[in-house]
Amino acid sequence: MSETILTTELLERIHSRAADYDRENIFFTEDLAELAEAGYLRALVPTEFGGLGLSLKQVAREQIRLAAAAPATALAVNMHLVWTGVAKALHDRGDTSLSFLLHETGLGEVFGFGVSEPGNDLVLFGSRTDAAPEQDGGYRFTGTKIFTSLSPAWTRLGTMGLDTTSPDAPKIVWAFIDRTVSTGARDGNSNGVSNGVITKDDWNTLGMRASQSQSTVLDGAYARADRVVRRLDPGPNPDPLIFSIFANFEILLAAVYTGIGRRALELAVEAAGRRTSFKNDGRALSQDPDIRWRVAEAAMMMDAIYPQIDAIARDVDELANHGPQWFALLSGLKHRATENAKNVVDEAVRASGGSSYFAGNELGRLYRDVLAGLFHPSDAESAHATVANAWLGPIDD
């Protein structure tokens, strides 16, 4: 696609700040401001809601480019894009339950993704967070969410918890909470006090440092009734919301880690042309058969992943019906893309030599960043179990 949002100049500025953000372990404040000004946070929002009306396929391609410039920035922005993608996917399928999200994104709100919990390997299908119903139809959420990207910046948080007290309990409750609540002003501005939200200063990680994906403690955080979007039975569920979350999360994650692989390959090519071999009369290592093999191997791995992301994103855009195979396709894509990126970075490090082992080296930073892909859902075990169930059926009781 043409560079209508992420121009070369914008990506160069973002890339120039990535090393400092990583070294100082600080949030990508300037990047986010520039991306918002460029309209990127509204990329997936239909034009009727004030957005740019891009497809998931188009945005996935842009995320590859953004991640090549600054992986942590791309990963954190991903979580906002996931929610706008979910709302778009539902809207495209005639479901207006998240139209408010599209409208508010068009007005500049930033959405965080508050789903992951410590010790919860059921992910979307269970919760350790308590969702207590209020008489007005709203809910109060109490629990801890981890890996909450955009922690310093989100204004709305999409989250979920378990209602164990209603007559039809248990139910997984999906809702959106405001970061702050009004102090009573009639103009509706959210300039009041914290809405039972505590952000912990606990993000000191090996990689993806600028994402500042801090833990979020919900202490009776309130979601009003018109922001409660689903009450579902625990466990696997065919609800369109679950499909839309899974589809956008997996595809956009695959794009981010593919961007890391893309940049690692570029750095390997640069290193091969720059480095020379003493034993081969000072010739560039781009002439060395072993280095050429490694760079070629990385290039072939990258060539294979781009069309897969395009194809599956296009199928979401075009409302393709893969039936029960959908979750296998999506979890398989995420697993394949993150493992592929890790392998590409590894080949690039081997081709680039010992300089990549030094702190501050860009390829060394990519090596740290790419490891985060191991921990996002679906992890390797979950992906293989999902695909096995799709092809072989579930294990007998």
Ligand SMILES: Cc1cc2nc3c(=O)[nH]c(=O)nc-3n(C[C@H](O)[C@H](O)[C@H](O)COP(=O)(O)OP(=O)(O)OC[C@H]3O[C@@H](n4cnc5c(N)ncnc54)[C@H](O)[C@@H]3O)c2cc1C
Contents of the next structure:
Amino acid sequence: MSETILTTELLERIHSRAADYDRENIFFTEDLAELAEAGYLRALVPTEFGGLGLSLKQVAREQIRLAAAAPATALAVNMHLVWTGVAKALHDRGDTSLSFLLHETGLGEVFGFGVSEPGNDLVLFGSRTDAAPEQDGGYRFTGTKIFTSLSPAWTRLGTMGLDTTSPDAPKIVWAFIDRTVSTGARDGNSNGVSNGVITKDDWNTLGMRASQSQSTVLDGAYARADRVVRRLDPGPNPDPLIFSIFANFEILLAAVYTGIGRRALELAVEAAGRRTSFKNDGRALSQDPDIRWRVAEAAMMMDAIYPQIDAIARDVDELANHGPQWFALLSGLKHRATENAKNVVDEAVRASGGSSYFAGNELGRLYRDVLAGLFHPSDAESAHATVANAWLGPIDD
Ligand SMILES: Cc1cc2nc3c(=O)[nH]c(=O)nc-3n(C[C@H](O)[C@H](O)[C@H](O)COP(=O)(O)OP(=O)(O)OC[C@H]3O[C@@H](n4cnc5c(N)ncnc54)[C@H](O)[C@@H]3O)c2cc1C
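Please give the corresponding structure for the form predicted together with the named molecule, as opposed to the form predicted on its own shown earlier.
Now the full complex is given, and it begins with the chain already shown.
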């Protein structure tokens, strides 16, 4: 795959820090600083907004490379890339409602994805967070968002909640909140104070530890009127914002987990060359037919997934019209890519032997990280329901 913004040297530095971040359960502060410096956070921002103007297909390829170096870094950066990708997709379709986000990304703002909620399996189509309208057209959000990646670093949070009090309620309100608000200090230095946002310290997980996806409590967090980007009816909705979130989220997530599979295959090849067989006169296990079969199996699984990500990302870039099949294609891709990566890591572990079971082993870490792919929307049940609806129609009432 061609190299663009993420140079080999940068990826090596990022890779060299991943084990420490995981062991210490700390955020990837140095990685983020280097990625910002390289312009990576502006990758999807069109050039007229001060960005690099890359396509979704190009960035998905970069995310595969970044995830191969450091999965948790790639997964958390993904959340910012998703929002910039959403704004780009809308912009490409003549919708300027998120152009402010492209502008602010050019100025260095970092966008978190504050959507998931405890016990909300409607995901985008329902909310347990209260969105209270203000006189000025803004909204105040009160509720808990879980798994907010980039917790120590985001400066803007894209979020949603349910407005139950407006005359046209109920509406799902989508908006962006600032992490801090200015106190307008008299000396001209505007001191930032929290905008009703509390980040809990509850991220102690099996994998993806450096993402620091802490719970976020919104306690009347305020979004200005010009940051309220949609008021939608609850339930499935064909609004371009929903399509753009879905498209960017599923494709970039597929890329992250594919990067894990890619690295696992490399590690399996290394292990096969390094380990020797007593049974086979000390020859390397790369000569063993069973190990060769496992590595080949993993390689075939990887070869099949790259072109799928490319093709679907290209279709989003080129405004292809898949009509009602879009959601099935996107959730199917995410499901296949995450399951594929999990199976590849599994083959790699089997081909590499017991050393991968020791704490601190990279393949062991990938085994833990890749599991997180199961939990992201669209999970297996939701993806199958979407695809079944696309082919068979809905289940009768
Ligand atoms: C590494 C990682 C990073 C992620 N990053 C983001 C992100 O940046 N932004 C984002 O929006 N999402 C993010 N997600 C969230 C993710 O995509 C899923 O939404 C999340 O995993 C929820 O899974 P679940 O519903 O199966 O969890 P569950 O296990 O069902 O629930 C998760 C939590 O909610 C509580 N809960 C469940 N049901 C109820 C209930 N009825 N009442 C009260 N509490 C309840 C559980 O006790 C648990 O603490 C991330 C997930 C992972 C694994």
